[in-house]
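As structure tokens, one chain now follows by itself in the form predicted alone.
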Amino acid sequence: MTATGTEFKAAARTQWDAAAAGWDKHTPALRAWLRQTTDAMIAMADVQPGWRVLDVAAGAGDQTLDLAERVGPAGAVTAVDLSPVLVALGQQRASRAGVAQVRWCVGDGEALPVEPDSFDAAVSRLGLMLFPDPLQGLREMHRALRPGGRICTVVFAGPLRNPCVATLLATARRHAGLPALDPAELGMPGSLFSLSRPGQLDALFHEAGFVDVATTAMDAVFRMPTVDDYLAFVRSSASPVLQILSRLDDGAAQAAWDDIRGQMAVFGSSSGWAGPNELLLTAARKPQGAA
């Protein structure tokens, strides 16, 4: 790994601890948000009961708890995550559910900690976007997974099709004297739109070796009851907005904020807030005979 791969997941691991326990506070939202998502990244990875199931950057876990009552009593899921404090409220969260088929591990996505050909199904709910290098973390869920294993990842779609995200990130870059994200520059290794480019994650797959490479986007209107509920959550979990924000002092930091919610106040209506979202899911299977 490169000395700026190392500083890029060392800092990613800080602000993603720093931001577990709002992300876990509102999983009830994120739950309603990608509860659609969810249900087709699992349909799609074709997870059967008694399976193997490998959830790569799996976060608090809720849809970990989802997969371990697919696969049953009989199957098993691996959660792996790079923060720590993640990993340990998804272990919380199984010990309430009385889930015991889930095994909780601190890893790296790019360098996975598991077996080769150990797993029936991978799947990466709003992860692999925001690897250093998307290429090497399908290499590894190739490698994880047995000949004929199935896949499903879920990424951000491009900015014209996720305005609210696009507005939230412009506005910060701005406020920390960043320069705007030119078109070409959509695949920034680590950004949440890193693999939004037309054909991008179709050929990644291929290159890591995978066959049936198909892509689907996915509308998911993120639901608030105000815009002020919507910041709240982003103060508190939206991490690769508060690492933009970190350089600032309070007064800027607060001023950012408070432009971020002019911004964000044009999605709400007398219903509540609606952000427009779009999220492509990319299936595909490891060959038969494949190493």
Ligand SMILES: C[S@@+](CC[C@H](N)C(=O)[O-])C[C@H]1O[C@@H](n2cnc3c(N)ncnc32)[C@H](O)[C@@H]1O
Given for the second form:
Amino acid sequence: MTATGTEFKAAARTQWDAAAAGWDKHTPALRAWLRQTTDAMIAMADVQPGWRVLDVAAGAGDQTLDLAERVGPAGAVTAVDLSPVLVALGQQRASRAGVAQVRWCVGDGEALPVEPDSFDAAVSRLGLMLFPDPLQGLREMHRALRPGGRICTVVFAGPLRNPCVATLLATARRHAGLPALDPAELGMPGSLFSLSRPGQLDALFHEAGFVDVATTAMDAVFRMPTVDDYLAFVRSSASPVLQILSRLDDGAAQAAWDDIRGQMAVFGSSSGWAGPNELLLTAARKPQGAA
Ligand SMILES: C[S@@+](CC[C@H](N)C(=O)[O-])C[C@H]1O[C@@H](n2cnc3c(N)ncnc32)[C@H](O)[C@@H]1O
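For the form predicted in complex with this ligand instead of the form predicted alone, what are the coordinates?
Let's see the whole complex now, leading with the same chain.
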């Protein structure tokens, strides 16, 4: 790993640890937002009862428990995340739900703490785009899968299909004194839109050794009662935005949040707040006979 990759991940871990309680608290809203996407991800990875499944960048474990339910008591799920605080919260969620067949690990998706050829399926929900080297992340999932094993990842489509997220990031960058990103830079490694260029995901999956690669776009509208509920979610949980604004003093940060609130309010109506999002699901398979 390069020195830059190491520093990037250390900063990401600190920021996700800080945002972990907020992310965990908003699990019901995240769950509703990602319900259809999660069902599609599990179906596209073809997860079956009794399977061993790897969940990379598992966060507080919302989709992990869905995977555990799908594989049933005869199966097993390994959940890996960079943030020790999120992993601890996932463990607590599983224990409250009486789910015993999940192994929780703090670890880097680019250097997975798992044995080769040891999983029937691997998934990653909204994690891979945050990796500084997503190809290495995919190579690691390929290594972890048995020959014939299935994979499905979920990442954000581009800024035009995710106007709230794009506006959030652009406004945060402007207040933090960072230059506006031109379209060519929006896909910079480790950022929310880093895997959104047409054909990029399929090319990376092929390069990592996968076959039968197919990417599908899915709408995922984020619904909240009011714009202030959405702001509360972002302010406590949206680590990439918090990371940008962490360089501001309290007054400057409040000015940024006021500006963001004004811009997010346009997505509100008498029936509530609804932010359009589009996510990309990529499904593939490790070929039979592959090492
Ligand atoms: C947007 S959250 C998604 C969490 C969870 N999959 C979900 O959908 O609720 C992104 C997660 O990626 C994790 N993450 C970021 N970089 C990572 C890396 N290099 N290795 C493992 N996890 C990573 C963060 O700690 C965080 O939990």
